[in-house]
Each structure stands twice: as C-alpha cells, then as structure tokens.
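Have a look below at one chain only, the form predicted on its own, in structure tokens format.
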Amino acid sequence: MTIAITAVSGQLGGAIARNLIETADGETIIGLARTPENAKGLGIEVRPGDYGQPEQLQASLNGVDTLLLVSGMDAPDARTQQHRNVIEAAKAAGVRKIVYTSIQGAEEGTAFSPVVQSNRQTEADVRDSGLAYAIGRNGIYIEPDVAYIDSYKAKGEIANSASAGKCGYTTRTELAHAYACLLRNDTLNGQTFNLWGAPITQGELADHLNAAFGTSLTYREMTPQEYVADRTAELGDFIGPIIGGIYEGIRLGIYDVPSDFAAAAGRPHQSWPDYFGSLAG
C-alpha cells in the first residue's frame, strides 16, 4: 500500500509522516508539500502538493492508495475549495481512501465558528466523495501552552476567557498515532472520531504546568471581550478573534464532550500526568 500525507512540512503532517515511517510494515510513505524542499529531512519522497493547484495535486497523487488530508490554514472560504481540489484530484488519480484531519469547536456564535463550519463542509465533501474515508476531529493542541511557559511565568498566571469550562486537549504525537491507525485500519472506515484526552480546566492546566516546570501559576478569568482584545493586540486582527472564539467555545462547554480516541487508536490517550511528567526536569 502507498500512503500519502499532505502538508508534511507542517507540524501535524510531519508528525503523522514520522509515525508512519517509524512503524511502516511494507507500505510506501510519500509526502506532499507546497514547498517540497521544506520537508527534505523526513527521508521520504516528497512531491509538490499545493492545495490551490488541482493538476499538480492529481499528478502527485498518481499511484497513491490512501491519502491523509491535513486541513489547510487559509481563510475559511478559501479552504473549502482548496480541500475540494485535493478530494477531486484524489478521485481522478485513483486514490481509494481519504482520511481527513478536522477539528472540534462551536459551529455557531463565536469568531472560530466560520473555521469550524468550513471543516464541517469538508467532512461532508469527504463523505460524499464516493471514496472510503475516515474523519478525525482534533482536540486543541496543548503544546502551545507548554511553549508559552516563559510568558506565563513572567506574568505568574494563565489568563483567558475559558472560565470553568473543560477543554479536550491533545498532542500532535498522540494524533499522529491515531491517524496512522485510521489510515491503515479499514474496519474504522465510514466513521468520525473525536480525538483528544481527558478534558481539563484552565486551573488544572496551571497545576500540571506548575508540577512540570516548578512554577506557581494561577488562573485568572477574563471576559470574552477582554480576551479577544488581548489576543488581537498580540496576534493581529485575523488570528486574535479566532483564538478568542476557541476559548469562548471552552467557556460554553463545547470542548467538554466524550473522546473516541481509544476506538480509533486502539489504546487510551496519554494521561495528562504522564505527559507533563515527561516534561519535568
């Protein structure tokens, strides 16, 4: 079997590719990237994979049996057509199965909702493609909070608008394992899986970070308006409100729902004490 992974120069696509390479059992693993030179370090064939170039995509997907479609990073209205380009190219190239990396989130009422809606449309397009498929809905990456530890430390707190809401976080390493299973295991075809670990509050996140890094962080609740203004000031007018919308979804309980990780991955998601314990020291 030949498996292709799109966006292998990115963090999630690269993590999935590395998992497949390390666990390969006779499969051929191929990467696709908009700029193939950026993914040379993977040690596999990397073909051009610009979501905006349908003919290029079809040529790069020739000979591929199973495709992992990593959700794009463009604006929601552009992403939907870009994903359709990949799906149509896969069909034309004779791909048998598509696995799509979707997301969880509030489908209405937040600044993140247009992104979620565009993913839901791609989920529908995948289901309607006529190909075998599996869909994962990713949890919120926890790695950015870990990478932000110095900023948290400087402020002595985590401050956002999540309130007491619980969030189903995940890691790219755990997602890579789950997607490798979805790509290889045809008994999982035709299903959509929630992929995250045990949901935790922001206070619990602070406790885990304190245990791992020896900090004394506390959690401070901000209003949604305050948090959007804070994120917009740091990240700009496009990303700032989107981040605010994610935390509004956490506050509303959108991210506190059961996970299907074990059903997809064949084992439970790594526990948060184990994950943060691996960071300590």
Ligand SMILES: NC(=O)c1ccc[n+]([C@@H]2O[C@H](COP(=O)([O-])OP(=O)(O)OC[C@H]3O[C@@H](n4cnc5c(N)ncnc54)[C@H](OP(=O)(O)O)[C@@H]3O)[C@@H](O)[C@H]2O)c1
Second form
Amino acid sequence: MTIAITAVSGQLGGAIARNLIETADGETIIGLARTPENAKGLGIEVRPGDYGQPEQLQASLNGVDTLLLVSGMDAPDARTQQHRNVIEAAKAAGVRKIVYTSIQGAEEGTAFSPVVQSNRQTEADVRDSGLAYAIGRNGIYIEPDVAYIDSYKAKGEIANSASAGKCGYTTRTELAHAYACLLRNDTLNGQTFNLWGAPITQGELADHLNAAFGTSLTYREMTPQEYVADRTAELGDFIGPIIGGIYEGIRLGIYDVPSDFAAAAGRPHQSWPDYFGSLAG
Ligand SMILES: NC(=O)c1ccc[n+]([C@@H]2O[C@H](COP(=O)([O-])OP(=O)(O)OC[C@H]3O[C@@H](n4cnc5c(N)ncnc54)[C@H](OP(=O)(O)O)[C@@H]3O)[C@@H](O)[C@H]2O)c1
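Output the form predicted in complex with this ligand next; the form predicted on its own has already been displayed.
Then the entire complex follows, led off by the chain already shown.
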C-alpha cells in the first residue's frame, strides 16, 4: 500500500509523515509538497503538490492508495477550490481513500467562522467524493503558546479575550498519531473525529507554562475588540482578525466540546501535565 501526505513540507504534514515512516509495516510513504525542497530532510520520495495545479496533483498521485489532505493556508474562498483540486485529482488518479485534516469551531458568529466554513465545505466535498474517507477536526495547536514563552515572559502575562472559556488544544505529534490511525484503520472510515486533549482555560495554560519554565505568568482578560486590534497591529489584516476570532470563540465556549481522540487514536490524548512536564528543562 502507498500512503501520500500533502503539504509534507509543513509542520503537521511532516509530523504525520515521520509517524508513518517510524511505524510503517511494508507500506510505501510518499510526500507531496508545493515546495519539494522544503521536505528534503524526511528521506522519502517527495513529489510536486501545489493545491493550485490540478494536473500536477493528478500526476503526483499516480499509484497512491490512501491520501492525507492537510488543509491549506490561503484565504477561505481560495482554499475550498484548492482542496477540490486535490479531491478531484485523487479521484482521477485512482486513490481509494482520503483523510482530511479539518478544524474545530463554529461556522457563524466569530471572525474565524469563514475559515471554519471553508473547512466544513471541504468535509462535505470529501464525503461526496465517492471515495472511502475519514475526517479529523483538529484542536488548536498548543505549540505556538510554548514558542511564545519569551514574549510571555517579557510581558509577565498572557493577555487575550478568551476570558474563562476552555479550549480544546492539541499537539501536532498527537495529531500525527491519530492521523496515522485514521489512514490505516478502515473500521474508522466514514466518520468525523474531534481531535484534541482535555479543554483548559488560559489561567490553566499559564499554570502549565509556569510549571514547565519556572515563570510567574498571570492571565489578563481583554475585550474581543481590544484583542482583535492588538493581533491585527502585530500580525496584519488577514491573520490578526482570525486569531482574535479564535479567542472570541474560546470565550463563547465554542472550543469546550468533548473530544473523540481516543476513538480515533486507540488511546487517550497525552495529558497536559505530561506534555508540559516533557518540556521542563
Ligand atoms: N489547529 C490549529 O491551531 C491551526 C493553526 C494554524 C493552521 N492550521 C491549519 O493546519 C494546516 C497545517 O498546519 P502546519 O502547522 O503544518 O502549517 P505550516 O507548518 O505553516 O505548513 C503549511 C504547509 O502548507 C503548504 N502550502 C501552503 N500553500 C500551499 C499550496 N497552495 N499548495 C500546497 N501546499 C501548500 C506549505 O508548503 P510550502 O513549504 O510550499 O510553503 C506548508 O507545507 C494549515 O495549513 C492550516 O490549514 C491549524
């Protein structure tokens, strides 16, 4: 069997590929990448895979049995067609099964909702493709908060609009294990899984970071309007409102939803004390 992973040059695609390579039992693992040279370090065949190039995608999916489609990074309206290009190329190339990395969140009511809507449209396109499929809805990555530790330290606080809302976070490593299971285990076909760990508040996130890094961070609540303005000033007009919208969703309870991680992955999600304990120096 040949398994292909799109966007294999990225952090999630790369993590899934590494998990599959480490656990392969006679399967061939290949990658697709818009920029194949960005994925050289994986040590597997990497074929061209630009979501905007249907013919290239079809040629690169030749001989692939099962495909992992990583959601794209473009604006929501462009993303839907890019994902359709991959699905159509998979059908034309004779791919048997497609696994899609979707996102949690609400389709209405926050500045992040257009991104969620585009992911839900691709879910529908995957379900309607006629191929065997499985879908994961990813939790919010927790690694960016860890990478941000020096900035948090400098400010002495985590400040955003999440208020007391809980968020279902995950890590790319845990997602990689879950997606390897969804790719290989056909008893999971036809289902959609929420993939995140135990939901936590921003205060609990600060406590975990303090335990791991010896900091004394506190949590400060901002209004949704203040936080969107803050993120837009730092990250620009496209990403700023999206990030603000995610934290507004946390505030509204949209990210405090039960997880199906164990059903997909065959074991519980790593606990947050374990994860942050592994980071402690
Ligand atoms: N759950 C969350 O918290 C969260 C947060 C951010 C994003 N996401 C979603 O998760 C996805 C994967 O995240 P990540 O951490 O792996 O992101 P990442 O490390 O930034 O990687 C993004 C990947 O997308 C590829 N890409 C961008 N445009 C493409 C196109 N037109 N055709 C083919 N590939 C393209 C990039 O390829 P190049 O090497 O050519 O640049 C790169 O491999 C993102 O794309 C986004 O949809 C989720």
